[in-house]
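One chain comes next, on its own, written out as structure tokens in the form predicted on its own.
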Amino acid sequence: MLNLFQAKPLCIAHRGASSLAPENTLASARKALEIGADMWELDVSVTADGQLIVLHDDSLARTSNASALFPNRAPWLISNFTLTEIKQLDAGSWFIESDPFGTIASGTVTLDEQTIMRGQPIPTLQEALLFTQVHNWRVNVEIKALIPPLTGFPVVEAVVSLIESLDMTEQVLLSSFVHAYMQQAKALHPAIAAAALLDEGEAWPAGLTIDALHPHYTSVDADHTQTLRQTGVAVNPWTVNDPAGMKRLIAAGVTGIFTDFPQVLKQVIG
């Protein structure tokens, strides 16, 4: 099983290092393994067709060109859409356009940089792990809620099953809002860590069987982190982008944080 304990805090890549490159995309991977994070998270959803693909919205509007090439798909959906066509559009052009983060106008992400974003392709989920298994690294793979009309797909089981198939059992941490798939994900595989993720403010829900509890870094107190520890559930709070907010978890003596900025947040654990 993952080993989610060490002796200074988990830098985790909230969607790899999204603040200097497209989220999702393995370009973003590339950086936050270039900086030094310790794991990268993604998001898996379901296409049409029953694959399983790295993108973290219900609809692939805001982070891909889907607008412009199916301009008659509207609201491009992730269900509606079979991974043949997904894998036509550019989700890096976005991120050059929109500069989310500020990056960009800043001059930390350099004109080359950009030149290598556009036109990055939507991962596969397979093609995040092997580039996580190439590499000798850690995952967090987020397990997003289906929509129509997938909500029956065996999304479970089909993430359970590529991970045992890549032998990557001991590199992989999932996690979900939807607790039911992570207790189906113990039952499957119980050496596959699991995290349970909670919403600002929602309380720990009750007999859950995890590994570890990603809370709201608002929710997070050193008591409360400190009993979980001491039960050896793990405390990633998500998602911290100030050197101030940082320093105050690592105080809490949580045991990873999540954040678009690994560069920031290496420098703070330092």
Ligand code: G3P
Given for the second form:
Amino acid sequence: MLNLFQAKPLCIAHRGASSLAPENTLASARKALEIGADMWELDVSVTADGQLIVLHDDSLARTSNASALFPNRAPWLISNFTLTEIKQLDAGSWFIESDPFGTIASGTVTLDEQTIMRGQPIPTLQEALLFTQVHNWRVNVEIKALIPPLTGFPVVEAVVSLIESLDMTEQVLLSSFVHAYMQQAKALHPAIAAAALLDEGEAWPAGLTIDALHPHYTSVDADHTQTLRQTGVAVNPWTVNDPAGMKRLIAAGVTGIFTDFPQVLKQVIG
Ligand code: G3P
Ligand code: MG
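Right, the form predicted on its own is done, so what does the form predicted in complex with the ligand look like?
Zooming out: every chain and molecule, the one shown earlier first.
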């Protein structure tokens, strides 16, 4: 199983280095790898034809040109698009145009980097895992709650079976806000690490068979963290972008931190 208890807290690049490149693309993963993040995080969803792809929102609209390419398909739900259609999308240009972290305006992202971003495809989970494997890296695969008509799709079985077929059980940490998914994953393959995600204000759960908790950073304190660590459960809060917040969590004893700015967290960890 992936070792979540390292000498220093893990730098987990949220959706890749998402302040420096379009989230959930291989360009973003490559940037996080260059920076030296210990792991990248991605979100996995399912297409209309049952393929696992890397996407955060239920809709393709925010992070691709789906609305321009398929103008009559509003609200561009992932569950209504096939993989062949999704592979036609540009999942990079929106980042340059909307500049979600101000890194284009500040000049942090160079023109050469912007050229690479344009036309970035939405990766399949298999492509994202192979990228991770070839670089001998680690990844947190967050399984999103599925929306109709795909709510009954066996997403956990599909994800676990892909990880097994690529022989990557030591390199993957699964997570989900749907805790039943994580129980299912542990039942299918106990040696794959699994984490329960907690929303802001959500109570810390008891009685789950999991390897890590991923709470919202606002609900993390040293007492809870120490108690969990003592029972062998790692604590990796999300998503922290300011150095003061990072330092507070490190002082509380967390095992890892999710950030859109792995370049900042790496410096803070030292
Ligand atoms: O896994 C940490 C974080 O990614 C959870 O929230 O909405 O960014 O997927 P979200
Ligand atoms: Mg996520």
